[in-house]
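Starting off, we have a lone chain in the form predicted alone, written out as structure tokens.
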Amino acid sequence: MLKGFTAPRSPRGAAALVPSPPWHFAGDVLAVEFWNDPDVSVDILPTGVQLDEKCPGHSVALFTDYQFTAQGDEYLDPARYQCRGFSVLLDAMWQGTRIAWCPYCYVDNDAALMRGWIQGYPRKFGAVHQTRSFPTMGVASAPLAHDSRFSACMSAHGRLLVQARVTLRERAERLVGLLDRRIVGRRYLPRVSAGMHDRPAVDELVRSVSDHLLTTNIWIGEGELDFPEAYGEELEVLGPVRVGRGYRFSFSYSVTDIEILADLTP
């Protein structure tokens, strides 16, 4: 009998790309809030999701550097379960509820790619880098302090797609106006069968259910952000017309469930 939460299923289940939930994450985030053109960003929303009219076009660019574990001490396998990622979250509404819609997402790890598809994140492969901070006081440590500068970038297929910079100004006790919405994505699995290309096997709006979210070492400052145009991508369409605050913080949380909001299959 074959075992495993995901393919490839195998006799012992050890070959599966991703172990079964619950899943646990911890890492560092560099984030920049920005506004894009709402007349453009509205076109990226699926059926039933609308822009938040109170803050049309408001979005967040998130760079993450994190590690993962399930129930088998997977964090002790860093080559497989450490990951860096980039996501865009757009303020939106679903049936009167404030949500964050995720139109684009990139990671540098195949296990993270699979986890994202399961959770409804439209992940693609990308190379993501951000400035790291270390407890030592050396010149290269990038301390969490007033006027410290942090940078991040994301590229795919040799093309730069995002460049960000944050200058820290003040420490905060909690995040205000950032990550205060449940993230909604779309699980989409098309059919290759002839005549059924427009009838996906799975097409669902899903909302992430996260538990035990903790944030610490929160710093807020000034953000800079640019989405260069690149062949084969459309990320630049959501590029900033205005940039707001920048953030740097550490986090941990667990994923135990996914809430299905709507079945969009025809």
The other form holds:
There are 4 protein chains.
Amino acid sequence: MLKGFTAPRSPRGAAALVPSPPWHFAGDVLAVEFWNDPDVSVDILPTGVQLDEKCPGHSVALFTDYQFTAQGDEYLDPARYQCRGFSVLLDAMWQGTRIAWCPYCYVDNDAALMRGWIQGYPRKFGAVHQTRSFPTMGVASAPLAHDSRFSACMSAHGRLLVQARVTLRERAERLVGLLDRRIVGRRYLPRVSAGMHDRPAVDELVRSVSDHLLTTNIWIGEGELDFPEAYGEELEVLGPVRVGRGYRFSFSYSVTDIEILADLTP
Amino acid sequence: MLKGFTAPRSPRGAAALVPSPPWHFAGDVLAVEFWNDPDVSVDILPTGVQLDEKCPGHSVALFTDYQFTAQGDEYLDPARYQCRGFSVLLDAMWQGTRIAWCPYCYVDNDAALMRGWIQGYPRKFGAVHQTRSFPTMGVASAPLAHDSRFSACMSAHGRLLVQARVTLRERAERLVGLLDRRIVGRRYLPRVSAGMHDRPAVDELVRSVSDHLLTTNIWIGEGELDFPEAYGEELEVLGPVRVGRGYRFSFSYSVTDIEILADLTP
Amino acid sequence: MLKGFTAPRSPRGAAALVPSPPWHFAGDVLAVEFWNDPDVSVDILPTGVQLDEKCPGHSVALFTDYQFTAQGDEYLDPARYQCRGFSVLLDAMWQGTRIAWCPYCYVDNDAALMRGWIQGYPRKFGAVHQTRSFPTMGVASAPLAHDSRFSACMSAHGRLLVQARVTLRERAERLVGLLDRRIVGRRYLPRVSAGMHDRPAVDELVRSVSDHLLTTNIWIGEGELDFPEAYGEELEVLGPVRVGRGYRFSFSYSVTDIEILADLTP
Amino acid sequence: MLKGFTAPRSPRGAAALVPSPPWHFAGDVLAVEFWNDPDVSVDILPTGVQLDEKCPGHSVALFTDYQFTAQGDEYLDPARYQCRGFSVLLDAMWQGTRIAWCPYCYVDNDAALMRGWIQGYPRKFGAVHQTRSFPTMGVASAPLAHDSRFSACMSAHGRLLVQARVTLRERAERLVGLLDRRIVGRRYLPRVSAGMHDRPAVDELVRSVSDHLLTTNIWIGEGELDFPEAYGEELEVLGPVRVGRGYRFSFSYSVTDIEILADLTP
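Since the one above is the form predicted alone, can you give the form predicted in complex with another copy of the chain too?
What follows is the entire complex, opening with the chain shown before.
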């Protein structure tokens, strides 16, 4: 009897790329809000999802630096289960509900790549880095303090795709205007069978369900953001025409469920 | 209208992790035949697949070093589309037909990881290397010649999983006793919806269909092979109790189709 | 006029692999004290350095996860200047002074590799990981608390070289019995000129001089440590016959100087 | 008695990052000749080296994909000793002799990084890729044939630094106008001792001495080349104002010696 939440399924279930939910995450975030051109960014939305008319083109560039664990003490296997990621989230609407649409997402780890595909995040491999803050003061440790600066960048296959900078201005009690929408993505698995290449086996709009979301050490300031053009990518099409606030905070949350909004399978 | 064979689907279709088939491959192979313990390796087979009674436990460890292209001159983007892989193939039977069952497969590239999942190969990320042969003679260039030695290895997340050695003995006209079975794998996409974690959205046995398979520079010799034990993997369970011939050759082939043998979706 | 502290020297001095000191570091440390066999570890010492008779074979395995900066805001270029490292430090004596001899050192970054060679650390490339602690509580965030567990590992070229575990037991005010000796290494640059391969151009014993060393969040507990045998390495020769305490803390310090203890150039 | 050609020196000498010469290399090269602005590129030359008045600004961008071995069958350890590199070579003169000055050089391997520093190549870490040609025909295998195209690129820390393309036009018997000058670099090891940061311990101009250079499968065609601007690099300063021929060939050679042209140590 083969075991394992994902392939490769195996006798003990230890070889699976991703263990069974619940999945737990803890990490740091650097985020920059921005506006892209709604006449352009509307083209990234699937059928049934619209731009949010109240804030057309309002988006977030989100860099994460985190640790993962499930039921097997995966956080004690840091070579395999630490991860850094980058996502674009676009303010959108689904049947009257405010959502954050995730058109692009990059991670630096194979388990995270696969978790993403299972959850509807269209992940590709990217090298993601952000300035870190360490508890001990010193010139090399970006402090959580007024005027402190943090950088982040993401590249894929040797091409720089995103560059960001946040200058902290003030501490905040809560995350206001950020991550206040459920993230919606698309689970999509194509078929390779001849004649079926445009008839996916799975095509669903799914909404993430996060439990126990905690945020701490929240700082807000000014953001800078750039999406350089790169061959083989379309990220720059969603690039900023205006940049807003920057955010830096720590988080933890869990995932045990996703909600299927629509089955688009033909 | 979003385009792209896989996610991320995008306005121009250039962002998709994997382009549409036909897919074309060309590369070098180092392979070692071996026998594992059939009483143990039988446990890696899914329902409906049996060991081949005529050669119980006979398997192949296959290292590939190759270039990929589809319709977009992908071979001119070598940072993204060159790949190295490792697979285990186990002689098996499906409804009276001889097949090669693929329980484990590793690659070093995100596009290859995803192509694998779409085709039913249970790929994880691995760092794969094999000794190369260059046209110019010299001490550093392993020649295609009697007594020439080639090594290969695969590691994942800093743990060595496979080590192999082939000593060439004689040139052959054809690949006899190797890759003479269609490879069968399992397309498997789990659900994250609460209560559905053991009810996959897709669970199919699929058989690869390769076109235009060419092999050249075929050499046969003696193989050595070891699967060191490693935390978080079960590869060593299929490890060799006996090792047979080693092979080194170059190949090219194309993929436009897979054949669905069985739909196991509950 | 070419500029730059190291090669490549260039018109603006921006291309140099390593910027001029002072160098500043901030990060986290996971450390395990252990004893190797003094009859064996004595062979790793250069002329003039002896084992410390008061604690023969007492050593430290040190994992670091840190950020670097010099005068150019290098901490805002995280893809280039964040680093993870592993060192072995062996209690030793130099002319009556207690020192920590560094026989082996690994880092995951080219600038750190070169800084090491300049400072007398015999660095090679390694992939180094340690469990992280994040400010927000949650199952995935190893807390700084009694019984909390941290792992670390180091591999090079796909071979696991070190594995460690620390279980925290109590918070401490100061680092007692750890890093209380100046680190001594060997600056060594061989010649390639024919007939001169064993006559190095530079061969010096050097002692590190650190300024402004701060440590915080110090926790002490139990350590576990293993140096698996690996081809092309001799680390396992210094492996633990007994393992002692484990440590986890954060640090910052600066470097502007090293002290040349002896010029061994023939 | 410690052994090893480089640090780390160890009891058996197996831990050294680089084994003793002779060193042997075999691989493939993609090269593009180009001209940079001599009024600008003159600034990259050290004292005593001049531009070649007969071909001011004439340079070569050289991509290599190779295997290394010394006396220890290193080519059978492919994870450690295969390497890809990129160099710029600038036509120059040293005391009336035609030389190729190497201002910048990148490799993807720690042993190659260190070999470079020992030989006077100012190496940094870069990810280097070039289109490969495989023996078996097929759409994915760039053939060695008229109109066949090859790409190459180099990036460091996620920033694209060089992009090249070569379209083959005709086979050649010999390499004419390429690699017909001895390569000269600078061995440079700074001091960290306070007050000595601008007084290197080693500062020598050295000329490479290669034995047994063989080239084969030489093709000549048209080149394309671009050095995109990137933070923390000065490569773009030497970028092409005009691009010439492209080359693709295989090579092997050995190194046992370098020649010290001048000792610049203050």
